[in-house]
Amino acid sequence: MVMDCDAVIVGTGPAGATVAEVLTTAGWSVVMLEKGRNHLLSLDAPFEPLGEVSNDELKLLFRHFLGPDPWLEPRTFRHDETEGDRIHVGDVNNLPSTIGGGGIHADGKLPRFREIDFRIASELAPVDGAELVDWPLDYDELEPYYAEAERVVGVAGDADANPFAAWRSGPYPMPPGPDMFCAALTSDAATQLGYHPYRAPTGVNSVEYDGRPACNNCGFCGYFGCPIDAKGDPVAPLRHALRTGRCDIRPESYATEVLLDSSGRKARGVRYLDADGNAHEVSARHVVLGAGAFETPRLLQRSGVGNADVVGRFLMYHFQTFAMGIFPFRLHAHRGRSVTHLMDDPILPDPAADTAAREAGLPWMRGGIVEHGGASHPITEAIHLSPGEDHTRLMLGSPMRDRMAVFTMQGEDLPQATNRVDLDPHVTDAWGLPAGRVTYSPHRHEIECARHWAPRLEAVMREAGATHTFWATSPALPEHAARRRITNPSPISRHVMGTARMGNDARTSVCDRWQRLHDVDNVLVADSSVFPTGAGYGPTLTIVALAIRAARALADLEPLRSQRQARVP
């Protein structure tokens, strides 16, 4: 049978783009299906930027320019089954639906996981209510793919900056970019209090790299696309794939079903709807799913493919704790890249955290990286400041934009089978397909971790000179939720993971260690759905590294290998 291509890839974000680059470089032909529109790059040589993303706060933050529009593509949410079918309809952890996917709006922090993150079940005591498992691979196996991911995307960083980092086989491709004044200020204060902040590895060019310019520090990084392509993910791998001449990207192509052959054990392609609603099929030797940890399980469930007992379950976010400080002087945190410094201290237990864990009846406590950043842009500030006669004076003083520093702790979210994505029984999208529904409640570990670390982060703000501090979380803690009206109860984290977890046991996982479905082995899941646990680090670099590893294995390429470098005494 003549196939349309060697592989059809659903999704053009970091996972799909990476797989496309590896496969096309290996000589494969690929068709990429993207539900959203194309605002990123011309699909004709030389594949230049389209000039459609800009520093426009209304366009990017409020008008759903990068999609999806929650009125056309609603999702639903409930905390648990006792709340009925749903308590919310609308935006639920929406990531951009466009060529480039979730990578286009990210601010580009690209840390690696640590060794223990791959074997948490073996290294740490079990936690009641959480289903901790080891990954079916370890850090040493993934290290060369991390290095390759940093090369492909283009990561700027200081390899010696983080004292808690896992070993690495070489330096970053680029040196760090300029520091934000705000982050340098809070980092100095953190150091004074015994913490270990470091210059963040970012997928943002600090110098010209791979034909793309250095960042001009315009200040519109997180939640914005980059008009000059200084952010490498995912424009770099997409452009590399297009240059081979073997990559066909189809925007506004909504994948509706993975098609199986008569045996039910082999995929033969994907059915999709074009912009006019016309149905098409792409036949391929292999199907690659890179639609993200929300849309990938939704597609699998619609198609009746994958381990039905596990698909959609073990949904994880990062439990976000925000500590804010108001300063008596201007910080200019709205300029430069969104975050230039991180610190890992909450991930590692210290005596105070151990004590807090014991008092809470937990065997241990692990938070997440703390991002040293700023707050909002002008329109967001204007919306949140009080209206009336004082509004102009408040805007000139700029307490929420120019005088506010913000710590964001991306706390580890423990996997629970009850947290899941499934198909809403009644709500549909504009195409008549069942909306995805989230059922999610955080584990007690995340709540106690936030209660412990938030006051400690406030203390850092005061050490840095803040005259007023406060903190909040997403999702809200029970005591906070009772005090305020919450219009959207879903977590605001865009780090979505774990709905098609990989493992060696086909009974308890969806994918094998090479990210292929146990029951249909020519379907590969390339995105964060496969994460067995979520760690406390941003997921993007791990997504890319895993995608390189899985795609190279699919194409029967030699595995990458690296060696530990001897430490300099």
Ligand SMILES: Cc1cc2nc3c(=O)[nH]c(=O)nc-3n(C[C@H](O)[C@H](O)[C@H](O)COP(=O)(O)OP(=O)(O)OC[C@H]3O[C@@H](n4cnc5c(N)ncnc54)[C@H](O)[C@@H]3O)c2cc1C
Second form
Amino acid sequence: MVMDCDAVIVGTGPAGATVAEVLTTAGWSVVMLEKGRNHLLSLDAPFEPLGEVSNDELKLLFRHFLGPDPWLEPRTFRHDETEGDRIHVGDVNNLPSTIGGGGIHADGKLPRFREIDFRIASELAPVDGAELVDWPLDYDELEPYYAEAERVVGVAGDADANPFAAWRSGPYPMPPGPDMFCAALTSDAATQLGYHPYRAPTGVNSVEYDGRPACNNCGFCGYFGCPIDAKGDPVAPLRHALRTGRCDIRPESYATEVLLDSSGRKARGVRYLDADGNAHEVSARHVVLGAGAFETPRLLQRSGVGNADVVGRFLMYHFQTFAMGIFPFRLHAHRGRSVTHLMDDPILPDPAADTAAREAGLPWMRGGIVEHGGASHPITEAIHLSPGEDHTRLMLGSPMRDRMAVFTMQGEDLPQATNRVDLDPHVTDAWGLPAGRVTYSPHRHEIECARHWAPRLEAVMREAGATHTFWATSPALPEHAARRRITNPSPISRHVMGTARMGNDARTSVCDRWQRLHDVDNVLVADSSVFPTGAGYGPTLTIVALAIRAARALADLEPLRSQRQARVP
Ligand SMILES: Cc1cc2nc3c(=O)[nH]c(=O)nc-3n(C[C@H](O)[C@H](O)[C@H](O)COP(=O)(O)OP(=O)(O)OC[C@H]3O[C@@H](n4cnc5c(N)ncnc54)[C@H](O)[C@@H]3O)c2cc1C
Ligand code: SF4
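Would you generate the structure of this protein in the form predicted together with the ligand, following the form predicted on its own above?
Now the full complex is given, and it begins with the chain already shown.
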């Protein structure tokens, strides 16, 4: 039978774009379906940027320019089943729905995971209520793909800066960009107190790279697209794929179903709706899902494909702890990239954290990277400052935008089977498809970890010169939630993982170690749905590294060899 293409890829974010580049370079023909609009690249040669994103807070943050509009594509949320079908309808962890996906919004801190993150179940004691598992591959096997991911995305960093980093086979492709004043200040204070901050590896050009210019540190990075193409967003892989002449990108094409053949064990393509709501089918030898860890399980569930006992379960975010410091002088934290420094200390065992864990009845405690950042933007500040006579005076003083530093700890979220994405029984989107529903409550580990680390991070702020400090978490701790009215109870983290976990046992996982569905092996899941555990690091570099590995295996390309002996189970 003649197929429309070798592979149909759902989603054009970092996962889908990476697979498209690998497959088209290997000579495959690819059709990419993306439900959002195209604001990134002209789809005609020479595939120039469209210049449609800009440093416009209203357009990007309030008017859903990059989508999705939660009124048209609502999601629903509840903490657990006792709350009924849902307690919230609207935005639940929305990442942009557009060509480039969340890669456009992300400000691109791109650290690697550490060795232990791939074998947490064998290295650490079990934790009641969490289903910890090892990954079906280890760091040594993934290392050459991490190096390739850093090359493809374009990562700027200093290989010797982080004393706790995993081994690496070479330097970063670019040196680090300039430090933000605010982050340099808090980093010095952290060093004084014995922590180990370092210049963050970022997917932002510090010099001209891959035909794209160096970043001009405009300050509108996180939540904005890059107007000059300096970010390591999916523009580069998509442009490379388009240039092969074998990539057909279809924006405003909403994949509604993975289609199986009569055997039920082989996919034959994908059905989708175009911008006018007309249904089409793309037939393909292989189906690749890169719709993100929220939409991929939703699509699998709609299609009745994948291990139904596990698809959607083990949803993980990062449990975010924010420590804020208000300074008596201006920090200019709105200048530069959003974050230029990180520190890993809360991820590592330390006597105080061990004691706190014991006292809380936990065998251990692992937080996450701490991002040294700050700054909101003027309209966000205007909305959050108290209205009334003092508003103008406060805006001039700018306590939030210009005098506030923020630490964000991306705490590791332990996998629990009860945390899941499924189909809401009643709420539908504008196309009549069941909305995705999240059921999620953090594990006690995350909560205790936040309580332990937040005061320590506040102490760093005071050491740096902050006169007022406070902290909060997302999701809110019970003691904080009781004090304020929460309009959206879902976690604000945009690091979504785990909903089609990979593993060697087909009964307890959805995908195998090559990210193919156990029961339909010509369907490959390319995004962070496959993560068995979430670690305390941003997921995107690991998504890209895994996607390169899985796509190369799919196309029968020679594996990239580790410089150490990999332990293949
Ligand atoms: C402000 C912000 C800052 C961030 N910063 C960082 C960071 O510093 N470091 C880090 O590691 N991560 C960061 N992230 C997270 C990062 O953006 C995600 O990890 C990454 O985008 C996930 O890539 P993905 O390809 O798996 O999914 P996505 O980027 O979500 O892409 C999925 C794409 O699939 C499309 N799609 C979904 N369903 C369908 C369907 N049915 N049919 C057709 N198309 C569909 C979506 O529209 C979307 O375009 C940040 C995110 C945000 C919002
Ligand atoms: S800070 Fe740099 S990478 Fe980020 S949007 Fe501005 S120019 Fe682009």
